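Read the single chain below, which is given as C-alpha cells and is the form predicted alone.
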Amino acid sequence: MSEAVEGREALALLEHARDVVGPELRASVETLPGPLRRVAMYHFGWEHADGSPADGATGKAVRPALVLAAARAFGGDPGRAVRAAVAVELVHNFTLLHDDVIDDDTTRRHRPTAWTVFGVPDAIIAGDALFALALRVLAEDRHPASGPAIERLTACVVELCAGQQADCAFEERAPHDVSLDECLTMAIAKTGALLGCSCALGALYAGATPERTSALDAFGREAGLAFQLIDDLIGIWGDPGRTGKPAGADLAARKKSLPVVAALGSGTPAGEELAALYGAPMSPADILRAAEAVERAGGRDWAQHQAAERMGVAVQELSRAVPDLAAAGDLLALAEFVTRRTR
C-alpha cells in the first residue's frame, strides 16, 4: 500500500475519531465551572477569548483514534470505548496547557496560548481541572474496564510528570551533561507513555488479555518515541505556517531535544559549536547557526534513522499483541501517519 493511501486512511480515522469523540469531549468540558470552562473552551478552539463561538482547530485526535482502533483490533465495540478516548484526550490537553506555561510558548494552533490570554494561574488550574475531569469521565463509566483504565491512566500521568520534570531539569544542566540515554528515557515518559496508555485502554475495553494489553502498550510507547523524534525535528526545521510556532522555537529556548543531544554528543567541531551557542541566549542569527550545527553534527540524520528504527520495534510489538496484522491495520496506519508527518 502506498504512503498516500495510508495517509488517506489515517486522516479518515482521525476525522472519524473527532466526529465520534468530539461531542462527548465538549459535553464533558462544558460541565466545568464557568471561569474554568471559559479557559478550556478557548484552549480547545471552541470559543474566542471573549466567549463567542469559534470554529478553530481542536487538535488531530491521535490518542482518541488509537483508543478506538485498539478496541477494533481486538474485536471490541469502539462505541463502548468512547469515554476512554475522551479521558486520554482530556489528559493530553491537561499536559498541553501546562507545557505551554513551562515552555513559555505564546502560540498554539495558530493563535495565542491560553496562559497569554487568561494568565498563568488560570491556565494551570484549567489544566488541573481537565485531569480531574478525565478521571471523572472514567469513574462514571459503567463499563467493567473503567476501574483498570483509571489505574493505568493515573500511573501514566505520574510517568508523564516525571518525564516533564526531567525535561525541565535538563535545561538547567550544561550542554554536555545530558546523555542520550537520559534523553530517550525522558521522551518515552513524556510522549510515549500516553500513546501507549491510549492503546492499552482500547485493549482493556475490548477484553484483551494482560499480555496482549502490555504488548499493545509497548507498541504505543515505541511509536510515541518515533513521534517525539519527528516532533523534535519539526521543532527545529518545521514550517511556522504549518506548525503555528516560530521557526527554531526549541533552539531559541535552548531545549535539549533528541537531535540536539545527539549533536552535542557527536564529538564533532559542529557539536562543540552548538555547545557554545547553547551557553547563552541566542539571536535570530544564532538560531540559524545552531540549526546548521545540529545538522552538520549528524543530529538530524540520527533522529530520522532512530525514528525509523523505533517504528520497526513498534511493529514487532504490534504483531505480538495482534498476530493478525490485518486486524491491526488501523493502528499501524495511525502510527505510520504521525511518524511520517512534516508539521
Second form
There are 2 protein chains.
Amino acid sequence: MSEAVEGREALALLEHARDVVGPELRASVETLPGPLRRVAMYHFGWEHADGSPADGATGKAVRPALVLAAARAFGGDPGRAVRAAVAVELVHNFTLLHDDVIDDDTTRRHRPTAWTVFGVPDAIIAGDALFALALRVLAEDRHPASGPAIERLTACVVELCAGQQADCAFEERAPHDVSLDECLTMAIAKTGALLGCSCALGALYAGATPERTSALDAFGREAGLAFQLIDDLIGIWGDPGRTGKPAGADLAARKKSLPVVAALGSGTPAGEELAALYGAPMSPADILRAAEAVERAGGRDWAQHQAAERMGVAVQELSRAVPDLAAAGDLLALAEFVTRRTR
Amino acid sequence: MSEAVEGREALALLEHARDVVGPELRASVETLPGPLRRVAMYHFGWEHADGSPADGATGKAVRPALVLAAARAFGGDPGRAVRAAVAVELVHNFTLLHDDVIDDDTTRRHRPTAWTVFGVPDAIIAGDALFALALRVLAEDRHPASGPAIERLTACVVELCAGQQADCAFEERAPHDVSLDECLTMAIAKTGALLGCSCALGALYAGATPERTSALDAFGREAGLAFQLIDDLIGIWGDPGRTGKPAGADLAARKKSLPVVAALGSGTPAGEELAALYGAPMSPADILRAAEAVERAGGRDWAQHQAAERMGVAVQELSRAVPDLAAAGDLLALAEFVTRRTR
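Could the form predicted in complex with a further copy of the same chain be given as well, to go with the form predicted alone?
Everything in the complex follows now, all chains and molecules, and the chain you saw is the first one.
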C-alpha cells in the first residue's frame, strides 16, 4: 500500500484515509447501544435524523490521514495503525458533539447539529460514549504501542478541554482583557493538540523513538496553529468561494480571534477604534470598519507572518523527526493542505 | 494493611478507602489546568465556589472501597490498586457532573451543583476532563493489569451512557409504555455496571483469573441492582431520618422507578389507578394515593422480593469468585452496607 500512496497529493491521501479508516470507524460506532448509535450515526452523516441511510458527509479525515502518514514516514505498516486512526477521529467527533452544545451551534457540515435534532442530553451522552469508544478501540488493540497511545491521547483530551474552556471564557471577557499569549495557548490546545497527537500516535505505532515522536507531535501542533491563524484570517476577510464562510463572520460575532487580539493589543489608534467597535453589536458598515481597523492595527500582517513562521517551525520539527525528506512527503503535503486555503 | 482492615465493618472500610485513595484522587485532580481544576475541586467539595478551601463533602467512596476490597479478597496488595480506585472514582464523578446538567439537578451532596455555579459549558468540559484523567491515571500506571482495566472501564462507560440515555428517554414516554425489563436493564447499566467494574478492576489488579473477575463483576452488578431497588423504595416511602429524602419525592416527580413500573405493568385495577394519577401533576393527596396504589398493585412487595433475590444472586457470584468466605468478608460487608438503609 505504501508505494501506491507515495507521491500522491493531499486530496488523494485524505481519500485513501477515508477508504481505509471509514469502514473500521463505522464498525466501531455500530457497536454502540441503540439510541446512542443513532445519534452518532446521524452526527457522522451516515444516517438521516429518521434513521434512514445517508451519503455520509463525514469530515475530511485529516487526523486519520496524519496517523497513517506518520506511521508510513517511520517505515511502519499503516494498516496496523488503523485503530489509532479510528481513535483520533472518534475523539475529534466527541469534541464536536460537545462543542456544538456548548457553543450553541446549530449547523455542522451543512446539516443541523445533533443536539438540535436529538436534544442536548442525548448529544452530551453520545459524545461521552464516542470518547469511551475511542479509548476502548485503542485498549482492545493488541499492538505494543496501544498503552503509550492511550497515555498520549488522554493527556491530549485534557488539553483539548482546557482549550475549549479558555475559548468559552475569552468570549465572556472584555476585548482588552485577553492577551495574545493566552490566545495562542488556547489555539494550540484547541486545534494543535489533536493534530499533534495524531502524528504522535502514527509514530508510536511505527515504533519511533520518544524523541522523534515528540518532534512529530510538535510538527502537528505548529501546523495546527498555522491552520488556525489562516482560518481566523478567512473568518475576517473571507474566502467565500471555497469555504462558504461569508467575509466578516467572526467580526459580526465579535470573536476574539488571533488577528483581532493582536490588533487590540497593538497600542495603535486603530486598535482603540477596534476596541470601541467591539464594545457593542455592529452594523454591516461597522463590520467593514472593524476589518479595516484590524488591518491598520497590524493584525492581518501579524497573523500572516505568524502563520508562515509556524509553518517554518513545523517543517523544522518534521525534518528532526523524519530526516529523509522523501519519507516525510505525505506529512508535509497534509500540513500544507490544511493551511493552503488562502494561498 | 490487610490484617488491620479485616473484620472491620463497612463504615471503617469506607473511611479507610477515603484515607488511602483521597490524597491520590486529589493529587490527580490538581494536575488539571486552572479553570477546569477549579470546577473539579468545587465538585469534589475540596473548595468553595470562590476557590477557598472547603471541608470536602466528597462522596462515600463506595467504588474505591470495592476496588481495594476486591484486590484484598484475591490476596493482592491493595496499595498497588490505588490508581484503579482513583480511576473509578473519577469516572463516577464525571458522570455526576454530566448527569446533573442533563437532569437539571440543582443540588448534590447538600451543595449547589457545579453547573449552577460555573455554568453548563464548564460543567460539561470539567466532566470530560475528569473522564480523560481517569483513563490517563490507569494508562500511566505501570501495573500489568492497567491495559485490561482500561478495556473494562471504557466498556463500562459505554454502558453507563446507555443507561443514562435510557433513563432520560423513559421520562419522556407514557407511563404504560416502559416495560419492567427495559427498566431493569437501565438500572443495571446506570447503577450496577460501575459497581461491578470497580470489583472487577480490584480483581484484575490482584491477578484474578478472567472467570473469577467476571463473577466478581456480576456480584457488583447484582448488589448494585439491589441497591437501586431499595433506593427506589426509599424514593416512595422514604427514610427521611437517615437520607434526608422526603417520602414521595420520586412520585411527586412522576419518576418511572422500578416499583412504579412493576405496579403499572401489574394488570391490576390499582395499576390503572396509578397510571391515571401519573398522567398529570399530583397534589400531596394524590401522591399519597399513588403510593398506596403502588403498594396495592404489588409494586412494593415485588421490589422488596426482587432486592432480596438480587442480593442472593450477588452472594452466589461472590462465592464463585472468592470461595474463601473469610477473604470475601469485606466485599460482603460493603454490599450489605449499600443495600442496608431500609433494613
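Please read these numbers as outputs of a predicted model, since none were measured by experiment. Here the rigid core means the biggest group of C-alpha atoms that line up within 1.5 Å when the two forms are laid on top of each other. Positions refer to the first chain, counted from 1.
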With both forms fit on the core, is the shift of the CA atom of residue 49 between the two forms 2 Å or larger?
no
